[in-house]
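The data below hold one chain only, encoded as structure tokens and taken in the form predicted on its own.
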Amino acid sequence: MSDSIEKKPAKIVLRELQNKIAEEAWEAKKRGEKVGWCASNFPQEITTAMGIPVVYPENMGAAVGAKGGGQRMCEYAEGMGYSGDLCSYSRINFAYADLKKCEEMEIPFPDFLLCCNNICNCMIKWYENLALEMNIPLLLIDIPHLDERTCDEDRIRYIRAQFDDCIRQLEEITGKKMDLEKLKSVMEVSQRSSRAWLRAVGYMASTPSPFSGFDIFNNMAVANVGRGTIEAAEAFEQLADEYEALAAKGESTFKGEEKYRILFEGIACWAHLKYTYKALQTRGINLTATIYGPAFSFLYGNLDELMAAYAYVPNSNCFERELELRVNDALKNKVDGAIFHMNRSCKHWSGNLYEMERRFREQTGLPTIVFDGDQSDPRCFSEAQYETRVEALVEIMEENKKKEVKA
């Protein structure tokens, strides 16, 4: 691109790249290539290096929820007999698998399934059910939950054996071969993307933050679906440079004065993203710390470290390490309080959330609130409850600021 041509903002580049990756999967399907449905924290290095197109039902679930179709699709799945207690992403996916259409977003249908249970064990049953209903192969990489702070050698060997077996099975299914030099190159690019994404979100520590923390939710998709591509690495580097420039000038994409800074714990309420943002923004509250977005970065030096990296995703980590990450993030990013999303869908994440909130509050001394919601089912969220809890948090944060001034 000529220097005389103004660059598109990184958020536009990322959106276009996300659309391009989706279009390429559709084109591959039309050419007769094997296409897979893939869990979000499945090692993307495998499919990227092998040139195997995959799409992500979780991303579709988030998009459908954000575009207003979550309730309709969830209710359809419940009419099929699926429990309303199941993850809303899975219910949206089950409905789509049966309907074969969805006005908000569609993805090509799969020839095989790639599952990884470092997110939650619901993923296994979800994908087992799809494999049974569609009569297609399911490839699973089992990553045991960590009971210590570090991933030991036994776990690494166990994960590596499955990694190798998955490659063998994909070669048989797709007819494509793994090129180890290509894998090495993809790993290097993935590191470049991950470092750039972490640099970008790291500018939340600036005062004021150069962006609204909700921008993370809008910009994170490519960190999931295209992390191993040069285009993703360049887009995230551009994003980080844009945030750096804003921070240097003391400017921000956040609309309004940044009176309070908070940690937001959990997955966004996609169906109520605008409302949850506005309720904070109108009160001068900016999200400046979150585990969710940065979690889609994986740092490693070699294949063994890659195996360990996929054991360190939030829901696979031991509780003490997860608590430490949040406490450190809150202190580093100078937050005044925290909001914990009790997500009905994500049982694993929400199961220890009250203890996480209690321990976080004890260790940081910060005020916290908990609200009920769901990632894509709008029926589980109450505007009145959210408003009341946020208002209570503002009152406590304001009192704390007055005490700091007097001190």
Second form
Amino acid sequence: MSDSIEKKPAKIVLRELQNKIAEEAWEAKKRGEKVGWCASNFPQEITTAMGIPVVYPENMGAAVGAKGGGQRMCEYAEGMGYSGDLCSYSRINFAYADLKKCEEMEIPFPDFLLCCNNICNCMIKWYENLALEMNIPLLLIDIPHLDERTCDEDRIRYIRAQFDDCIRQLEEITGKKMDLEKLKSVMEVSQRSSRAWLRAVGYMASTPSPFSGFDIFNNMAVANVGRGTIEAAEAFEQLADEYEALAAKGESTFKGEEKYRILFEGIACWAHLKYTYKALQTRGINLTATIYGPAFSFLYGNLDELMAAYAYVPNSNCFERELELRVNDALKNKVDGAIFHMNRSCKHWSGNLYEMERRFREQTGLPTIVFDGDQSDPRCFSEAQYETRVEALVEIMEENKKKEVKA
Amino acid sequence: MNALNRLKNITMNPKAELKEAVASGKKVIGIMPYFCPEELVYAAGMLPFGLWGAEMQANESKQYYPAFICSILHTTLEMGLKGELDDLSAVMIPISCDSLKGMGANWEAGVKNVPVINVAFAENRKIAAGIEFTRSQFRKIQKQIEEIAGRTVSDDEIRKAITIYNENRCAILAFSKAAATHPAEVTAADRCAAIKAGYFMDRAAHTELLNEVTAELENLPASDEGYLKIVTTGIIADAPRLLDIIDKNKMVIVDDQIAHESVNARYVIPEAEDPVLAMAERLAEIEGCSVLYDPGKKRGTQLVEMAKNAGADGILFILTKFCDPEEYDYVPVKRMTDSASIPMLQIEIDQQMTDYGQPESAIMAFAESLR
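We have the form predicted on its own; now please give the form predicted together with its partner chain.
So here's everything in the complex, that chain up top.
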């Protein structure tokens, strides 16, 4: 680890690392290397081990949303004929693919596409359209939604065959060869990053949590795309160390007193991130549980387990397992209530959200609220609705606290 | 046309078919879209019963699904929640789209009397590993069906079921072809009802009735003079009021790329030593449906070819509201039909719709532009 990295806080290191990954893709493009657009939960071990630069349209969708360009880009895509009911990340991406410019953020244009539907099936249709539009190869690793708690042998064989096939096709497209020793090493580094990530987010169980839970939304980009690199592993270890030190002292980066702790379910409303955060922070509410905590812990011992790990990403599991992940995380991190984001963009996530909220409430006995929003289209969010529901949640959490004191 | 009337009556009251089957001692399995291995149900001596929603208002389902999920899932769940499908011994639910991925858990939570059979198949369905995965999942489903049936199902029984289904597919296509030149005898609503009846009755009996109608039509002179020829594409197009609008504007459906109608009929299951492998191989062949992985958008190519082959004046893209796969497909498909200079109109429908003013105006204007 270099001196400069040691001196900087981990969150700065992570932000710089994210910028570096993006910059490397631009540099590679300038050198004439083949660059890919990649689905966020595509097995990064393949591209990292092969040294193939990839960028993530979903991350761009989030960043454009956060920087205020979501509505403009979504409306442009709607002008192209895309329904306003579709995922806003995809609408932003279609607009960018057509306009070839975006003032909030740009990513190098792709020579191929890497799709994986463990996050949602809409990725498939989205990438089909891009491939047709740009006339470039589309490689799909299909990870069928789990209908049982564990990923069965049939699925593992199927995913493994696609994994191997994808490597063969990427070798043809990019001219780069897969080195199995390098793959092994990337897998080891990815484990190191995942363990460090888990250790870092594990400190949310401390009282108070040593950090503002919304920081997870900022840090997860590197956890997602860069975890196969030594720099990411070291940065997450540093992050975990920093949280450990804060927790030991009973300190936190959360501004103000942590009066209440909540689970936040769903993708952030990037276009209203500041507002959604402030409405909580000013009431002393810290986010101490989110599926993004355990979500990026891809732990495996061998290639077959790696295949299974990608089938266990959030929302790819059967409902009972998804529920268990949330309930366990909430109990472990001692939350007082939960906020569920009914995300207009995400039919997959929203399709079971009401039942998830009901069952979560039944199993934990905790108060919950649901609010309507969207990951990057600002038009689907109402400040008044959010405010009113958060206020209602606070009232119940406060009552519960009083009862606890009396008891 | 007695056979046509019989088919229409079945479509008008599918629940009567369900009651009758159960009363006769037959077990019935609900089959949700898309591409479930219903031949296995038939092979086990049970009745596969199609669940493609219904024209009704969904209320209770909104406790499970948000409003922005398609009406096929909302209204199917609604029927389940109201106990209208309690006679089913199970329901097959695939994971073909993001909204369907939530259906299994919602159903299990709200419909306690009818167990779920989850159906997974490969999206990467054309590669050997994909075909093998689909085969493995269908074999797994076969075991669940055997448990419900209380007996094993042999490969010979599956082969016989496949033959009956293949014959039915051919009968649907032949009927569709005959109906294309006989709009005076078979309205758009009749055409849909005749095909749809197959989802609620014994497939062999459906074939017999359809063939009877087809034979009668083939003996009649064509009645399509002055009609605009259209091809329909989409998930489902069974709303009688929408189909009446098509008739009113003197349009005849000369072919369709509707998942609920001919998409399923266009592909037969090949003969093979392993009949379940053959079912997986058939799935690998299907084109023209947005819920299946379709790099290169062969759906659009196929649609253009269909329209050209049928001498169609135009295409109706009947978009099921809140259907992501359809909404994604629309843009490239529209571009492809535009390139081929084939006029295409998009109509958005929903089974909870009560006001058809908008589609009526749009179709009327479209028809005028084509004449």
